[in-house]
Amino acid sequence: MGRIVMKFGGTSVATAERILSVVEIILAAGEKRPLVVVSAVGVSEKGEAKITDQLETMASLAHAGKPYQPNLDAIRLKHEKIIKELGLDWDIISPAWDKLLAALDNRERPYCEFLDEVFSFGERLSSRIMAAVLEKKGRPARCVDVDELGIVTDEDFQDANVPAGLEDKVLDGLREEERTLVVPGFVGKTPDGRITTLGRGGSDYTAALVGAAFGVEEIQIWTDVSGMRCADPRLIQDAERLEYISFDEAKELASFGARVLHPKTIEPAMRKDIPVNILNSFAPELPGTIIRNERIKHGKVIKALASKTGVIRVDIESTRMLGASGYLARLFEVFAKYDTDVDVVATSEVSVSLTVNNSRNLDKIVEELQEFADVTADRNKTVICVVGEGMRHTPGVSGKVFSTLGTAGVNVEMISQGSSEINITFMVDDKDAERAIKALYYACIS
């Protein structure tokens, strides 16, 4: 019988009660010999900061030589409370806690490296707790130490990637382990042993890497919602659950705002043709959404909508570059220089419009681009992505989308369509986003 991976997000392990519920889910899947991946403990009370955010604040203070003890105390209290309510001893996480203290003292290195090591302890602590609870419940379990993970990444700290050729090294020395392996998500190491992290939400990526390495029959992503919806349920309360979607559709939705899945998760699973099942740890009896490596047509041409708000549109125009080779290369080199990702691009011979998600280095980017082009930047924009396998070779889809928006009085500022032919992406003002999404949902999906 094949194995499965079960990844549990922060909300699923936010309290002692939630951890016990997760353990019951794991025990129920015992015959599948699950490989368990966990995130850092999540938010359990309104207004409470995430452990990862608290670790980042503490790392910033420590690296700057400022007092950080109150932050450290808050993190300890959170974990002490959970451990006590589970009837466990602090000793179960004290080895990892001691390493955290040592990491905070080792500040003579670049901040990006220091931050990633401190970041990693959210998952390194929670995985020890999970393994201890499984043991207490009678299931032999083993927490995998960061040195045993075998997740070898590049040096892109805070957003590291595992080269495809190194995926099979994941947990390489633990393939025959009979105990339930509990793996800290989000964490990797460079080839020379420096700790990296895989980006926010990177525990999904860890689950896919583990699944690909073991060739499992399914990767389960346990979260606090029952699968993916056709649209954001905060905007469309009756948005339908997607029973099945393709990997291509899931990548588009994840890249453009769908919050239940980390975009990088798809790649290892897609390469190994492993289905990904998104399930609800708060209601494990409910069906979720299965992502498969096949084109799955829906009864409707358009299957789902995703959106990102607070986006910045950058317009770049230069008649001087008319017919000049290397214009786009020069332009994108500027964004790469300042480590700023570009999401959506629309271009003509002399003008380019594109979107970025943060303004951290925007002033520097604009200043450098102005050396060879006229540049404007408009904030408070929303990118909306319309997705569906049924859009391939179906005439009239764009016409219906944009006529619907016109009838709703929504002005479209920028349009882009990817080579996959399963998405249309466009931009509107933030103030028009909700109206646009509702109009499209009720005209094209419901």
Ligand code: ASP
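Remember, predicted model here, so these are calculated numbers, not experimental data. Numbering follows the first chain given and starts at 1. For the two forms, the rigid core is made up of the largest set of C-alpha atoms that agree within 1.5 Å on superposition. Compared with the form predicted in complex with the named molecule:
Arg179: CA moves less than 2 Å between these two forms after rigid-core fitting. The Cα position of Arg109 differs by 2 Å or more between these two forms after fitting on the rigid core.
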Second form
Amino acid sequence: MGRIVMKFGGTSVATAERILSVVEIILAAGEKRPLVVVSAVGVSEKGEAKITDQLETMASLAHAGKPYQPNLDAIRLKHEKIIKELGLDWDIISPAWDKLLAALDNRERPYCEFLDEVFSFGERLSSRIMAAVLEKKGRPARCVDVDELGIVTDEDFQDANVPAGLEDKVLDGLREEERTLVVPGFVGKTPDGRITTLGRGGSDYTAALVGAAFGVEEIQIWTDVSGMRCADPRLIQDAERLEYISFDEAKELASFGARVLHPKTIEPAMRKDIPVNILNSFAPELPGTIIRNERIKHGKVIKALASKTGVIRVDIESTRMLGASGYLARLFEVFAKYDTDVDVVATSEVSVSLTVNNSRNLDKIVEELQEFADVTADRNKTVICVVGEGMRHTPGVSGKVFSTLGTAGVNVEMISQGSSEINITFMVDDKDAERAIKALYYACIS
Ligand code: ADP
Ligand code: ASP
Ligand code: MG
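Alongside the form predicted on its own that was just displayed, please also present the structure of the form predicted in complex with the named molecule.
Full assembly next; the chain just shown is listed first.
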């Protein structure tokens, strides 16, 4: 029987009770010799910050030389409580805790490197707890140390990737291990041994990397909703579950805001043709969403929509340069130079509009672009993406989408459709986003 990967997100490991439920789920899958990936402890009560967020706040204070002891105490308390309620001893994480203290003292390095080492302790602590509970329940288990992970990444701190040639190293040396391996998600290392993280929500990517390296039969993403919904359940509470979707559809939805899956998860799974199954750790008996390598056109033409708020729109105009060969290359080089991803692009003869979702280097980018073009940047925009395999070669879909938005009185600013024809992406003002999504959902999906 083939093996499986089971990844448990933050809310699935947020309390002792949740951890015990997860252990039951793992034990029930015993025959499949699951490889377990865990996130850092998440939110258990309203208003509380997840451990990864708490680590970030603490790292920023510590690096700036400000007092951070209360933050450290809060993180310790949260873990102490869980460990105590599980009937375990602090000893199971004390070596990792000491390493966190040492990391906090080592501030003579760039903040991005410091932050990633501090970040890594969320998962390094939770994976130790999970392995100890499995052992306690009679299942031999072992936590994988960050030095043994073999997740060798580039140097893109906070958003690192494993280059294609280094994927075989993942958990190399642990293939014959009989015990259940508990892998800390989210974490990697540069070839010279500095700790990196894979992007917020990146434990899903760890699961895919482990799954691809071991050639598993399924990658299970256990979270707090039963599968991917056809719209964000926080906006549309009764949004239906998608039973099956293709890798391409999942990639579009994940990239444009369906937070339930990290977009980087798709590529390793797709390359090795491993289905990804999104399941609910709060209701393990319910079916989830299976993402697989099959274009399923039947059913609705528009299957789902996703949205990303707080996006920045950049408009670039240059009557002098546009049309000149190499102009777009020159323009995109500026974004690449400042490590800023461009998500959506629309061009006309005289202007290029594009979106970026972080403003870290926006001032520098605008300044450099202004050397050869007129540039304006607008904030508070939402990108909405409408997705469905059935949209390929189906006439009238855009008509329906935009007439619905027109009737709802939503002004659409920028429209883009990739050659795959499985998505239509456009932009609206943040203030119109909810209205636009609801109108589209009820007119085109439900
Ligand atoms: P985890 O901690 O398990 O990784 P996440 O918070 O990353 O969980 O993802 C789960 C959340 O994703 C859900 O609680 C839901 O609010 C949100 N979400 C956004 N879009 C969707 C969607 N289309 N389908 C399901 N969940 C979605
Ligand atoms: N703990 C990390 C985060 O909160 C990674 C993850 O949960 O997947 O972003
Ligand atoms: Mg997640």
